[in-house]
Every structure is written in structure tokens, then in C-alpha cells.
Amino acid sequence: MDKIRIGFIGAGQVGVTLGAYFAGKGLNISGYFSRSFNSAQAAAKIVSTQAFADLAPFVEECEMIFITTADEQIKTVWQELKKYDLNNKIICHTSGALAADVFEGIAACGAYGCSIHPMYAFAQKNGQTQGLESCFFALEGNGEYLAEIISFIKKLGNKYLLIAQDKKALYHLANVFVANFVLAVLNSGFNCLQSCGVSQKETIQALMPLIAANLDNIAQKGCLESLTGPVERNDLATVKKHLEVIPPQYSGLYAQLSIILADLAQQKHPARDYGALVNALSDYMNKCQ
């Protein structure tokens, strides 16, 4: 697997970053193919490989093909790939939500399909790969080749998770909660502080130590033992003050998240009675509807 010729269909953030990461680990990157040849050329320049203007020579050259397009394009790309000789090739996609069964009829092509999803936030395509070393890869697909894929990930020095086909959507939801939804919550907090007259720059500077400390606590102790704040303290008076001043667009979010926190707090403090707090939050949510 460390000598296999790897190609990427899709020259966006995921394809470029993974290509640079694989190349940095000494793997053989054959090149890029994209709907836009200019994009393929730009990616190839960053990774120091070649760009393909046509799909046929790309498929012939590559033994392992990563489809790193948007999810809705993967099936279309696969339908194009099926027109070529894929015997003994490994076809992968990097979608977190889709399973390898998107490669319909792959066995008849003599190829092997799998999904390899890096649990990483791809925010740029300049070849920088900081943080990927500690990234887990979620693997799912053809049982015959999963052992080879595991060896491939181990060669990179990364850890992996095996995800069942029928659990891919739930797995992806977990990623969305801790990555995308966290951004929504953080942005809500940033906006509240800026409404106090604090500049955007100062808001981020002021809140980042709190965010970082919280994440560090979670990493060290887990969510339950990291729980703090008015809900954990069963401080109904403070929660009511929040409900009086919260911007309308965040009111439902605040109440729902506080109810979830109250459930965690009850687990942490079984002897406490959070009933009045939860009832107040539930009543508030009903009034907002």
C-alpha cells in the first residue's frame, strides 16, 4: 500500500490537503483530475504532482482513486468512472455521511469500494496539513480490502474508527454537532458580547481562553465532569435573567441547550432537584412557539 499510485478526483480543500499530507508521508501521488483543469493544475502544483485533462489516462495511471468532491457529485463521478477498466483498483470517497454502497455495481467492475472520512476541519487548500497527524479516519466498505485500508492509515501514523454502513449518517451527525453546530453556538456568544459594545477582535480575544480551557477540561475529564455554569448550579434566578435579555433569535436555542445541560447536571448531582429549572425552561419554550 505504501507504493500504490494514488489519484484525486476533486481539487478542493479536502483533495489538496490530503494529497499534500499523503505526499509528505512518502506516498506516491499520481495526480489530480477535476472538472476545471485549472483547479487540477493548481492542486498539482501545491502537491508537486501532475494534472490530468482527461479522465482516461488518469484512471489508467492510478491504482487507488480518492473522490474528494462534494457529496452530491460522488454518484455522478462514479457513473463516469464505471466506463473505464477498474479491475483491482480501490475506489474511495471521503464523505462522512455516505457509505461505500454509493459505488453501485463496483464488484462487477472488479474494483473495491470504501469510504475514508478524515475527522478534520478542512478550511484551506494551500497544502498546509497542521493537525492532520492527530486526526482519526473513519473507515467503512469492502471487507476484503478493509485490512489493507487499515494498514494504509497506520502507515500514515493515524488512528482509525470502523463504522458500519448503516451507521454512517449517525456518525456524520456526531461530527456536525461537535464541529459545525459548535460554530453556531460560539457565534451566538460572540454576538451577545459584541452587543455589549465590545469589538469583534476583542470579543474573540476575550472569549478564546474560556473556550480553550473548556475544551481542555473536556479532553482531560469528559463532558460530565467539565460541566459548570448557572444550570449546573441550579441557579434559576440567573437563568431567568438570561431569558429576559436574550436576543429573540437565540431564545429557543438557549432554552433547549439549557434543558440538555440540566440533564447532564442531574447525572452529575443525583441528589439535586432540577425540576423547577427544567419546568421554567420548558414553559419559556412553549411561549416562544
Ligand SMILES: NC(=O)c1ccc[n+]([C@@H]2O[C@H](COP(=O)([O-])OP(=O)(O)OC[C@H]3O[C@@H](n4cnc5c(N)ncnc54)[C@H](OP(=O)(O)O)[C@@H]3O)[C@@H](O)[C@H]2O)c1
Second form
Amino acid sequence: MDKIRIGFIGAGQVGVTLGAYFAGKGLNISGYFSRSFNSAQAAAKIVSTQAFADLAPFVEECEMIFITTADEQIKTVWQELKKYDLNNKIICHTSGALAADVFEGIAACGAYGCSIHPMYAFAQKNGQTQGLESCFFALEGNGEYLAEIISFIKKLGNKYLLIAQDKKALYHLANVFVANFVLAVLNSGFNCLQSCGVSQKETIQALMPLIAANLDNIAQKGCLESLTGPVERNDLATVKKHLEVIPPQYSGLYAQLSIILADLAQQKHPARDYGALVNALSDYMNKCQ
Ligand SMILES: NC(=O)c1ccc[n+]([C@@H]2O[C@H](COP(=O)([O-])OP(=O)(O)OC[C@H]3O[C@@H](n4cnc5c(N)ncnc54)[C@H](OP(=O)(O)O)[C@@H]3O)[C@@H](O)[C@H]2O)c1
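Please move on to the form predicted in complex with this ligand, as the form predicted alone is already shown.
Below is the whole assembly, all chains and molecules, this chain first.
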């Protein structure tokens, strides 16, 4: 696998960043093919490789092809790709939600399909790979070749998870909760503080230490031991105060999240009775609907 020739279809955030990361690890990057040749050229420049204007020479040049287009394009790209000789090639995509079965008919092509999902947030395509060293890769796909893929990831120095095909959607949901939903929750908090007259810049500066300490605690002790706040303290009076001032767009979210926190708090303090708090929140949620 060290010398395997790797190519990317889709010169976006993931394609460029993974290409730069692999190249930095001494792997052989054959080049980029993308919807627009400009994107392929820009990526090739960053990764010091070639841009392909046509699929045929690209396929010929690559032994392992990463399809790093948006999820909804993967099937279309595969339908195009399977028109070429793919014998003994590895075809991967980096979608978190889709499995390798998106490569319909791949066995008949003599190729091996897998999904290799980097558990990371890619928000740029400038070749910066900082932070990727600690990223896990979630692997799923052709059993025969999975051992090769595992050794590929290990050689990069990264860790991996094996995810069953029928668990991919649930696996992806986990990522969405901790990345996307957390962002929505943080933004809700930012908006509340800004409504107190604090500037956008100061809001982020003031709340970051709280966010960072919370994440540190979770990394070290897990969620249960990191739990703090009025729900954990079973402080119904403070919860009621919040419900009096909460902007209406956050009221359902507040009640639902608080009920989940109460469940955690109950696990942490089995001797406490959170029943009254949960009932008040459930009544409030019913009134909101
Ligand atoms: N972003 C993340 O944080 C993240 C994390 C893990 C996994 N993923 C997964 O990684 C994949 C790529 O995500 P991304 O964020 O890198 O997307 P992206 O930045 O939108 O890049 C996708 C690229 O695919 C190209 N493309 C679209 N349709 C194409 C087609 N039919 N043929 C060839 N190229 C095509 C586009 O190229 P042009 O510029 O040429 O139009 C675009 O640059 C997705 O499956 C996503 O779920 C994303």
C-alpha cells in the first residue's frame, strides 16, 4: 500500500486536505479529477501533483480512487467510473452516511469498494492539515480488502473504527450530534448573550473558556462526571426563570435538552428525585406544541 497510486475525484475540502495529508506522509498522489478543471488544477498545485481534464487517463493512472464529491454525487460518479477498467483497483468514498454498497456491481468490475470516513470537520481547501493526525477514520466495506485499508490507516499513524454497513446512518448521526448540533447549541447561547448587549466578538471571547473547560472535562472524565448547572442541581426555581425569558425559537430545545440532562443527573445522583423538574419541563414542552 505504501507505493499505491492514489487519485481523488472531487477537488473540494476533503479531497484537497486528505491529498495534502497523504502527500505529507510520503504517499504517492497521482492527481485530481473534478467537475471543474480549475478546481482540479488548484488542488494539484497545493498537493504538487497533476490535474486531469479527462476521466480515462486519470483512472489508468490510479490504483486507489477516493470519490470526495458531495454525497449525492457519489452514485453518479460511480456510474461513470464503472465504464472503465477497474480491475484490482480500490474505490472509496468519504461519506459518513453512505456505505460501500453505493458502488453497485463493483465485484463484477473486479474492484474493491469501501467507505473511509475521516471523523473531522473540513472547512477549508488550502492544504492545511493541522489536527488531522488525531483524526479517527471510520472504515466499512469489502471484507477481503479491509485488512489492507486498516494497515493503510495505521501507517498514516491514525486510529480507526470499523462500522457495519447497516450502522452507517446511526454512526453518522453520532458525528452530526457532536459537530453540527453542538454548533447550533453554541450559537443559541451566543445569541442569548448578545441579547444582553455584549458584542459578537466579546461574546465568543467570554464564552470560549467555559466551552473549552467543559470539553476538557468531558475528554478526561466523560459526560456524567462533567455535568454541572441548574438541572444537575435539581434547581427548579432557576429553570422556571429561564423559561420566563427564553426566546421562543429556543423554548422546545431548552425543554428537550434539559430533560436529557435530568436523565443524566438522575444517573449521577440516584438518591435525588428529579421527577418534579422533569414534569415541569414536560408540561412546558406540551404547551409549546
Ligand atoms: N466537510 C467535512 O467536514 C466532511 C467531513 C467528513 C466527510 N465528508 C464527506 O466528504 C465528501 C466531500 O465533502 P466536502 O466537504 O469536501 O465537499 P466539497 O467541498 O463540496 O467538495 C466536493 C467537490 O466535489 C466536486 N464535484 C461535485 N460533483 C462532481 C462530479 N459529478 N464529478 C466530479 N467532481 C464533482 C466539486 O468540484 P468542483 O469544485 O470541480 O465543482 C467539489 O469541489 C462528502 O461525501 C462529505 O460527506 C465531509
